[in-house]
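Only one chain is included here, represented as structure tokens and corresponding to the form predicted on its own.
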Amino acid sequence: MQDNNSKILASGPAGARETVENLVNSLIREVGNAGMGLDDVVALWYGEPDAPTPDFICQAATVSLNQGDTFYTENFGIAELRQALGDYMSALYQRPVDNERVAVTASGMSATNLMQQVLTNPGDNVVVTAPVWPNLIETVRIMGGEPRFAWLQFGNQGWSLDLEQMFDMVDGRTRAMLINSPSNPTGWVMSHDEMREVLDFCRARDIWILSDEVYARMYFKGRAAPSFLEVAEPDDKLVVVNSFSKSWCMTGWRLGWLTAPSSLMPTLEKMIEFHYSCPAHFSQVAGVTAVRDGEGFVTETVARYKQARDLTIDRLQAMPKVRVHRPDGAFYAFFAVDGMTDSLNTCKEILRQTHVGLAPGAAFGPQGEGFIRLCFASTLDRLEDAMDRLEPFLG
């Protein structure tokens, strides 16, 4: 008889680990693939800004390439970028963040995968706020861990989290809580008071907090969304993951960072070496420029997205079949469609009939069924066009 670990490590039909072979393909990509080759598609399925990286950031990378910055760097990234990120977070959150606690990563996604490799053993469980971007769920499963979903509730006041229900999911095999705020796809934002409750709970039980704050600056009620860095102590079992992708329109650069307690840094250094060695030097130089000189760009971008949010939500709320809440953060409308039971095929049918590309709610966990995600990080004209096309289908 096999024990649990041998089941987790078993091979699948192709000879790979059974756990990996059983990973679920992205339903968002499935809709995207269905739209390949169609003309005149308004693609609002992926979580990506519509604008290219601004010139001043690109120019910094060009200078770096021209001067030969094409070699390995330190595992944690170049000192100039770590210092810039420490200064940036210290100013943003009005609490000192030592640059020695910062590790530059080859994207926010690689940072999350890295942390699961560091923390999660086969058979452990990780409590995850959901609905949530599917890639985060799969990082737990890749390690043979069990994601346990703390489902946000959709009500008249928008999305909310029952902390007691989340705490009840914790048992002796719980390794961490993975919290995504601002949330992809719902736009829900965890408050400072909720963060303090989670922090106290996890401290008492020696549980890690993995806080995905990639959308920290995509916040419509202030300069930045609440962060665990504002309520935690430097030695708390907390890792905050962030990225250059959303705030500075740098999705293709594959550049992110994480902030961790100093005690974890030697282990992270080893894992980065074995994982990707270091991010590209010229990307890191571009990151320095983004952080130090990009505040005006971020402010203008968020103001533009706020207009886009209001246009999108106003139009959707006028459609009889739709129920939607105005999000406080991120850049998505996650809306319910009355009577819809198969969001994947509904999105494919919307694509076929209207040439508007949307993401099925089922991609974000089983209780995401009945919802559709729309990325409004786009121009007002493009969004108006999408709403005009969707109105007959959802009206």
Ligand SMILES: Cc1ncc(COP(=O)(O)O)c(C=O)c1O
Contents of the next structure:
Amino acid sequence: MQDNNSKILASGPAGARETVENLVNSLIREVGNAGMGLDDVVALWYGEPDAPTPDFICQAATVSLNQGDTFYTENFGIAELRQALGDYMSALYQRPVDNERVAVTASGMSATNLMQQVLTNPGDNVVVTAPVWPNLIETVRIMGGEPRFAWLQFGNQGWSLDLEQMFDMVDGRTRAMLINSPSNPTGWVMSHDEMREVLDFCRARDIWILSDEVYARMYFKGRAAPSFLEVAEPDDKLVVVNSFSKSWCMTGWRLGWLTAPSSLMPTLEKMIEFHYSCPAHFSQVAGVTAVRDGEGFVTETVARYKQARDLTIDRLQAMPKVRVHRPDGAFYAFFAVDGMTDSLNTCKEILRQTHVGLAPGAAFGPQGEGFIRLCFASTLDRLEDAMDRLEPFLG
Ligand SMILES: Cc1ncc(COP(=O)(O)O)c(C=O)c1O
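Can you swap the form predicted on its own for the form predicted together with the ligand?
Time for the whole complex; same chain goes first.
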């Protein structure tokens, strides 16, 4: 009897788990949906490169399909890709990363979801650097966990994190620190020194670090943004999530990877089997080509985004109502608009009047209100056009 009652209490009106029914829709999508049917929209709302996947990567997938790579693969992904990723990270970070610690995943998003399933019990909490891409927060909520926001500060020198404040949020139910650097939406980048402090703190308290480094290569001050892989030991309680989506323009391929301590791999293997079993074989083959032959493409893309960033920031900084910093990483301008208290309706109004699609700051957590995110992974012409349209509104 008691069991039946608790089942009823745990479900929402549609009969799904209450926690899941209570998830809120993405406010970014809400603006996107408002743009359906509008012509001539400059869409800078989603975090997506505007260029298609380069030909040499697509061709690798075609060859793979033609040779019959249409079956399941190993849970952790094909050996060739794990090896390619181990080699890639070892070269990038100048420290050996064993391919046995690599699991290829069906996107960065599924890697993060998987990790929450692995770590978070109902009632546990996860301390998250914020403003933050909403999908990351929801992975904690889906498990019945509580996300605790460690807010970045928007000061004269750009975005910064108060580590002491973040550490103060930890209690006996904290399972992990979820850190996204380079950050979506702010472009903030955590330094090696800050990473070392977080690592020391987490080691002392036996807390996991989940480091979302999907923008590792979208970095304007060097070849790659600082990584926890450069400061941690292989057996630290650290999982680094990465993705093919941004670096190689492969959002639709649903391919990512994570790097974990060896002791966690048997658990991950089971979880992957029960989650998505393996990523698509031909996507993985394309991934091998991306990692092995795509360095020139990444370098060119980042150079293109750097110009795009500078154009966007220069134009925004000239608009009297806007306050913005030049981000060191990722591909977003996250700017404050003086006097704006409702970013969702402002984005809808901007869309209606100018046909420029932007993402409301409120989507990235409560302290994101007052800000708007613009994705500058676009051509200079489109960005100029967007800025010309926005100027009367934000000038
Ligand atoms: C911070 C962050 N993490 C993870 C992802 C997920 O990337 P994907 O699922 O396409 O690999 C994104 C995508 O926008 C992101 O911004």
